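Presented as structure tokens, the chain that follows is alone, the form predicted alone.
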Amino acid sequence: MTSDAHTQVLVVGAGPGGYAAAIRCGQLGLETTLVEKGRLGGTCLTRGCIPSKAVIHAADEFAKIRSEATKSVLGIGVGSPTIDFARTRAWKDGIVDQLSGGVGGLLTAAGVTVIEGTATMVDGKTVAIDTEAGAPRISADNVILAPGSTPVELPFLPFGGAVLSSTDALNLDTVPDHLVVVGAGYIGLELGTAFAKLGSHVTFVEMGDRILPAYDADLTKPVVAELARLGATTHLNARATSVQQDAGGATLQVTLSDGSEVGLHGDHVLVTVGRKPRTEGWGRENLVLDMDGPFIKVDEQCRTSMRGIFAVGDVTGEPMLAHRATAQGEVVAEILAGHRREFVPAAIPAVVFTDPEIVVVGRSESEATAAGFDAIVGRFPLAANGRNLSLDGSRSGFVRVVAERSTGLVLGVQIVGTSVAELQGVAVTALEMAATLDDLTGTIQAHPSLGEAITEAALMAQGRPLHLPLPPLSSRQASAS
């Protein structure tokens, strides 16, 4: 088949798996060429990750500073606060831009030819562009596919007027008086949490039995404690069934957990009940791809079922995570070039910004178990660590490490806790360097930090706490056995 143009190369999409898998290929010395319809980042960097943070950010210093105006603990007196979402909006913006503006810097340093518009698989070897100047076709040794994902739209609940996507509701310009969200996961918790900070009055709508049902229910009690005391109300095992939008917003009919039906009305209804690979509307159906249901199968190098085709991120499975995303990205880009490199990560960290934060890291103790190991537990309370206390006096919260019983070997961290989130980087580096409790025990954290709280949960698995009592003998003598 006959093309415009030819590439080492091609990356289609430019989200971090793209963006990533571009510049390193670029880095590496290798012709490169990478489509993108939309802005450089992706979802992540320009409709999710990025501006969520900054809008929760907005919220956590709004929150903190009318709680101030009314109860100071710290002895500060504010008058009463107000906010321009408007122009929260718009510093959330500044931001995207910025960091949209560096992608397009670094992949233009690495030498990556970057083409805006709509790619179309022809075959596995050629892509067709449409774009406002013609629609090119492009020649490839080697093709990266990193679509990413969308939405999750509800056929009864389609997006539109009053009914919000995760990204509408980040460039709403002014603060709802009330706001029903779908989905209490942690796209839903994160937005719903920011709101009501901001002084919306939330209402969830789960058809679970808990929030945040992917993670287990230790690490959810102080969120949905924080829900109780910022006004939230929760509805579980509930299932949205319709919705009648009018000019004042939307009301969305439920069916509550005792059968019974209920209208929740609210300016805006928030659908976050998951996102979805995109694997169409880039030429799929042109390809001969083997599927691991609704992702592309991809093996431990990120080869798709075709020669000369990889795919990265969100559309090769779980947990869709854009740090996933560019890890695989570099990978592939690394093997292109030559080198040996899989990817087989010994764990992947998945933060919930919610207040308390939430990190997962490897394994958990009912994990472990299940995947054969006799595990060991040490939770440490985060109530006994002074620079928890002096962040915010919040007694919630605490760290927990599982281990290998006969070895050691540390299997996974938990943690929930007021700014826990940076933490998330002390436990994958344990767990990739195969650490063991001895590690974490002889690790000196800074005093005060919230990273002493690793060490101390390390102690408390070995029956040793320093900044506890002790644990009965017996229990001492079962961990060290």
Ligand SMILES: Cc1cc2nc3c(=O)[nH]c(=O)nc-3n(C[C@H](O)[C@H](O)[C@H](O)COP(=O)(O)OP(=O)(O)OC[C@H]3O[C@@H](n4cnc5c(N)ncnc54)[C@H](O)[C@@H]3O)c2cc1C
Contents of the next structure:
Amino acid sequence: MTSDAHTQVLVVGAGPGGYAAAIRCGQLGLETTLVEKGRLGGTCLTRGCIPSKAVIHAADEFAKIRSEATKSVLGIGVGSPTIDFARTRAWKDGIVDQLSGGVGGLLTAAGVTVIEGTATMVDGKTVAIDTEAGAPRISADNVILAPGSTPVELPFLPFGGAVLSSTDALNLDTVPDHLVVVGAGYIGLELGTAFAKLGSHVTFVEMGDRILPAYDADLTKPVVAELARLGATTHLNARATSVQQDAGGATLQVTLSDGSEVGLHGDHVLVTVGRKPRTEGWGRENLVLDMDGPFIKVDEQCRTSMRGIFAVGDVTGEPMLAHRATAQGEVVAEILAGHRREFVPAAIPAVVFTDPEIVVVGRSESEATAAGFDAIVGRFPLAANGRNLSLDGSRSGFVRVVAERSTGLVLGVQIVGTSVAELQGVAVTALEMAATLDDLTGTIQAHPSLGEAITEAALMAQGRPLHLPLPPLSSRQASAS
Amino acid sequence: MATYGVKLPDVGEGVAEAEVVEWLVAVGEEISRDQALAEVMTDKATVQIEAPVDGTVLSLNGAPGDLIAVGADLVLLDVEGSVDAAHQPEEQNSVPAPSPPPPKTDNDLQRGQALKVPDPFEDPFEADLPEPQRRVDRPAGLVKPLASPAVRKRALDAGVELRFVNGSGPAGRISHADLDAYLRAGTTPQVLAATAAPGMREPNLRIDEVPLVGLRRRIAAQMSTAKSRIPHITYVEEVDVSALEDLRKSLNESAGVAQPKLTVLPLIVAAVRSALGAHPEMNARFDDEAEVVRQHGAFHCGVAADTPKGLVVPVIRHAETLDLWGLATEIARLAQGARDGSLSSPELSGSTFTISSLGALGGVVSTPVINHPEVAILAVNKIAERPVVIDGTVVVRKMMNLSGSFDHRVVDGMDVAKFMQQIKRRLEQPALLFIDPPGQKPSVV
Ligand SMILES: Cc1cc2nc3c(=O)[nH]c(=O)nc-3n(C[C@H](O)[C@H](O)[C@H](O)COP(=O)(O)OP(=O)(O)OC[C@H]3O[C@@H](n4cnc5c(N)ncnc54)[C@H](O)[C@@H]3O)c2cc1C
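Rather than the form predicted alone that you just supplied, could I have the structure of the form predicted in complex with the ligand?
What follows is the whole complex; the chain from before opens it.
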């Protein structure tokens, strides 16, 4: 294949996977070209993690002030608060601009050549780039594929008009009166909860028998309760079948669990039924890549089945999360620079920014048991944590630590509670360092903090809690198993 | 009723343990004397263990893949009557039987041990590595080796697989110290013993990784191609260069100031050129994929040159057109260009024959690697004064060896011998360099 230019490393996609790989490659002295058809930062920075968390924060603040205005707990008096959502959106866009621009600055500083355009693999070593200025072909010694993922679209609910994808929902200028959310996975719940707090009446339609089907029921129970308190309606075992758009929005036809049909009208219907790896639009058909289900198959070094072609991020598998993509990108860059590296984490944390928040790191008890561990569990209620009370946090949250019985090796930590997202740091550090229960209980956490609840949960697993009454001796054996 | 322990017999000379390959009976099964109980494998053979008595199987010791020590209970049987001391199960035996090895958790490792076939390529250091012991009893593969990211990174850098490292920490966690111990164990016991003595030097455990980049990488690729694709035949001949050296001295003495100093190399190029007249098959490039040998009329002579970055082969293009002084000038120019990296790509490619000369460092014999896709390369060894027998008398002569390698796919040994003799003849009687063989075009020397 003839080409117009040559580079040592060519990266397709500037999401957290691609841009991290490119920055590190550049820093390590590799001649690197990054091709992005949209904005630097990819899904995460421009229409995913960051803007969604900004909107969620704004919604939290508004809801807090509103609840003080209506029936104050803290004794604060406020008039009736309002929200100018267009300004909220502008604030959120400002954060996105700042971060996307920051990524651009880091790429420049690392000496990476950034090309705006759509990359198509012509063969294993050549990439054709469709840009405004022309269509250069670049040959590369190594290619890193990081094209990310896209929202799943239902054939009978195509995006457009009042039917929104998560991207569209993040760009609304006004708060809808009524929002119908199809799919109660983490993205739907996060956005739906935010709009509920902003004043929308939100109705969730979920095919499964509970919300957040990927998380265990104990963890989601406090979230279910909070949704009800916010006035949201949830239809479980319910199936959306069609949509009728009209001047005021759209009516979604739903078959409920009892078989009856209802029409749910909303200003918008937000469809968040999952994301799928982007395996089209970049020339996969011109390569011979082994697949792993819908994903590109990669090994522990993120190598695909083709020599010199690596893949990172959402296109390579679950969990489709930004920090996994970034970590993979870094590993690949170091491998290309001649180091021995592999992507074999002990755990990849997941945080759901619902109310209350959910943190999942490592294995749950049932996952540990299924894998063959003899597992013990310690569970500490956040209602007994001073910091949680002083934050007026959820009374139904808890920290759960799962460990191997014989050694105390920490296998997993799960948390549900108000503002617990940051606790993922303690948990994942423990797992990655191969900590045992003794390590957790032997580490002093500041008082008052939510982190103390992790120590207490570990003490619970060892059958010696400090801030909870010890169960009678006779029942201790039973509760440990 | 009594419990009878069927012990793993001495299944082969010097064998201390054997791997259970397959159980041929099940717990609860009634078995009769001489019935096969299990198949076990040692590093020497696979054998069947038979029941010495009738009975009912009470328990099978271990699962297929487990290693059982010789003398340990393999199967417990429920038998009629009483059992003599030798066959009482281990717990009841007064003489302690060799205990079975501690449970191991790593499947690969067990396989590796059971099939200990001597491996000629085995790294003797690796063979000395201590056996991993897992103090923690958990099913194989349940967790990845437990270690902090920093320890894992160090292990990767050192090329150590952590599953072979014994973790001394809680839950079997591998610490930096465990990794150090493992790395140190990679040295021989002698070294370890020696370093244990006070005042001895610490073993140097350092490994510097030098990545292959640039020219070195290309040389590596080129050498692998040449050596893996070309069956080399190497032929060495000695040459009396006394006359040649006299001639060279005299030419240098009479040379004008503008003329470069004549080294041996231009004379060898001239001798090869002349010898090629009768051997066009040596001045060729072999396209082995197309299965065509292209014999060239032109003599593009590659001259291997050492540079600070590595070997390069500049090419005297159309060496058939240059006289001795022309060759000398061109060789000097190319050598300089190779050193300062100023040569262009046509000056570094397209040779049809290559000569490699290390001058005074040329050694006695070499086995040069053919410059793929050429078919011949000639290495020039050093010139030295040696005693030589001439007409029954020992005399001191200036001697030089020539080592030629040839692509044996397209050149036969006889052609090689004849070609080398042609070169020898011309170098020993340098006047021949200036006389055209009958029927050939006048040479330019
Ligand atoms: C609403 C929402 C909320 C989320 N919240 C979180 C969260 O809180 N935490 C978290 O960890 N994850 C979150 N995610 C997921 C996260 O965004 C992804 O896991 C992450 O962005 C994946 O990174 P990536 O590099 O694999 O791909 P992406 O970020 O998808 O980037 C891929 C890039 O490649 C570009 N591209 C594709 N094809 C081509 C081509 N042919 N030529 C040039 N460029 C191309 C795309 O334009 C895109 O910019 C969220 C996602 C959404 C939608």
